[in-house]
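Here you get one chain, nothing else, as structure tokens; it is the form predicted on its own.
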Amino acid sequence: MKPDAVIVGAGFAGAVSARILAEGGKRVVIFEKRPHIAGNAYDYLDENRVMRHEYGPHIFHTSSAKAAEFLSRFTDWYDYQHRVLGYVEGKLVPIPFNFTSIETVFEKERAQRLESLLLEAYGKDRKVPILELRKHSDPEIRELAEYIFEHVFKYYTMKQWGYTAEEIDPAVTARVPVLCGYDDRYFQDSFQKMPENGFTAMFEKMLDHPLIDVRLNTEAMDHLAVLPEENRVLLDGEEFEGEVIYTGLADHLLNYRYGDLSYRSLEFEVRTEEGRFQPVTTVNYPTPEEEHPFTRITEYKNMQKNPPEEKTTIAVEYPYAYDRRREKGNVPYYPVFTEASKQSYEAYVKVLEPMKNVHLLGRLAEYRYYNMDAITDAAIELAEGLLERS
């Protein structure tokens, strides 16, 4: 039989979304290009007994009480609160700048009057995107604003996105800001967790349904067609009416026929070491890139709930431009933010308008940055819709 919706992809969009259409008496085909589940928060235990993340470090953090009561029907959790250092004039020092920061860097009587200053401008607490603080009237935070601006953020971000951090949309180092306190926490959110068992697992049970049918392996557009200038979809041939969820790349879908969409890739470089190599589980390297070619270190077991002793498995990741055709840099992470990108991204969106049961979901085919809790209350209320308008 057809099904009654299908979904390329098996990350959080296309897992979410499948799971409430199906618990809705929809049937729903999966389409997974690559040879696993759970996209890019797809994790294993390797044989450090490392509970390693194939794409980068994922940790789950939220304040959206929707999103925590629905994954937690598929997993148990354990706490974990993510820190990370950065490595500035030789010294580790806490990211996002905080006042433990200021006063590893500068010396007291100054850090104190530093301290003092963007308390009385910002408040205790207070997370203050970089770039806002460049722009102060006091000059004393402006020339602290330059130096964390110089020491963090300036060529991390031209090794990340390969783009000035001015040439960058605000929101992508609003993500970074500076705290205006002692907590040293990455993230602030009221639910910071980690499954008990890791992602993959949480998506197998979440995947675990009758009327789910997930087809690894598989290109999607091997089977599925989508025709704008008709306003039909074909799957393997014939006439499709049912929902479409889109999770890839929006430039892929339609073959490209605007060119290709900006988007930075990352590669890891995966070693075995003894012991333990790090104090926390990641650390930037915000330095030039002939000092450090590369962004950032992780050190999987530093998040892991019973990590071994005796090994540990390392990441070290360098970031490269996106490229499809070759053998490094060939799978998608972010969208880069350029207005060139925002606009061939809003033709693409513009010729689909018509077609009412093809949606777009997800970073990759909404062009824009979801954390996991985002996508999952965006998968959650979509798939809802589509429920109550059939």
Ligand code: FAD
The other form holds:
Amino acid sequence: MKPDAVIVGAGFAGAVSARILAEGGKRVVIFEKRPHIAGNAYDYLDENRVMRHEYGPHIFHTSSAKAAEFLSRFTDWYDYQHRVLGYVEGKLVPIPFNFTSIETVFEKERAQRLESLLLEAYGKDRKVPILELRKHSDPEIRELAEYIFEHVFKYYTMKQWGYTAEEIDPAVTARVPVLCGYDDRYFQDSFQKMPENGFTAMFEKMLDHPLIDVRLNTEAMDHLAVLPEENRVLLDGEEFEGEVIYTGLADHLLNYRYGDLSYRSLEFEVRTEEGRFQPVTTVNYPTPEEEHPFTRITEYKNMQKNPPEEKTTIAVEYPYAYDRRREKGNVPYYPVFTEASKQSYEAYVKVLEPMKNVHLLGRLAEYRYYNMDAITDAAIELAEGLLERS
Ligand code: FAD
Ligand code: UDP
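Please give the other form, namely the form predicted in complex with ligand FAD, since only the form predicted on its own has been shown so far.
Every chain and every other molecule in the complex is listed next, the one we just looked at coming first.
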């Protein structure tokens, strides 16, 4: 029997929209090319009994009651507040750079003075993007901003993106603002919790519905043809008039007709160590590439509810330019936000615009820096909208 909707990808975008459509009585088929569900949030207990996140550390945090409520139907949670330290001039300081960081790197009097200047300029606990801080009218604040820029953002951003912080979208560095206070949490959202048995278990429940058929190890484009010029979709060679929610790469959907979009990739060097490796889950290395050729090290068990004592698993993160043809760096992780790349993406969006039953959704397909909560909200909105109009 033909499905009512075809969804490409079983990550947050695909799974959340599938569940909502299925609950609205729609038959849904999901094509997922990987051998597992959960997209980049995929996790599992590894040989050390550590809950390892295969595609890098994923921490759930949100201020959206809608996303939290929806996901809470499929998991219990435990409290976890993420903390990150950065390696700055041989010391570990809180990131986002806060008053404790200032006091760690400057002598007492200077630190106090800088803190009062920040409090006066912005107010207590305010979060200020580094690029904004660098433009402040007070030269002393600008001097501090230059220090933070040099020691926290400049090299990390170069390593992470292959571009300078000035070349990429300012929203990227604004994700980790300077904090005018002592709050040392990486996120300030009201809901900061991790799924009790991991993300994959949460996805298993979400996708467990009689109207959802998940086909793993299945490249969608072996089954689906999207033909914008003819305003037609073919499913296994036959006309398909149902909804298509596509959460993969926009260029892949249209056979790269306007060229490859620019993505950043990562490689993880995963190692087993004894006991505990570092004081927090993630330590950033915002140092020049020659000093540390990686961006951060994550010790997964530090965010686990019942971590094993003896062994630990760590992942060292190396950014790469994405290239689908290469052996290393062939997984697309982050859209690269330069003006040129945003324009190429727009060409794909434009040609698809007349196709009212084809929807681009998610971090890859929409070429957006979505967190898990934001893509959950977006998927709920899209799927509910489709149900309403059906
Ligand atoms: P994905 O999870 O990438 O899912 C897309 C799925 O589609 C994949 O499984 C892919 O295999 C499949 N697919 C693609 N093309 C095809 C095809 N042609 N045929 C079949 N299947 C296909 N967010 C947070 O909120 N907190 C965090 O701490 C956090 N940490 C992150 C760390 C890293 C290193 C990265 C890269 C992202 C992080 N995120 C985090 C963001 C989070 O990963 C995304 O919000 C989330 O994965 C988006 O879900 P998605 O469904 O859009 O994409
Ligand atoms: N960033 C930085 N130094 C840091 C942390 C972050 O320069 O110590 C910049 C960098 O450009 C990074 C961006 O801020 O890509 C967003 O950081 P975040 O930790 O949110 O990245 P993600 O977890 O999405 O990889």
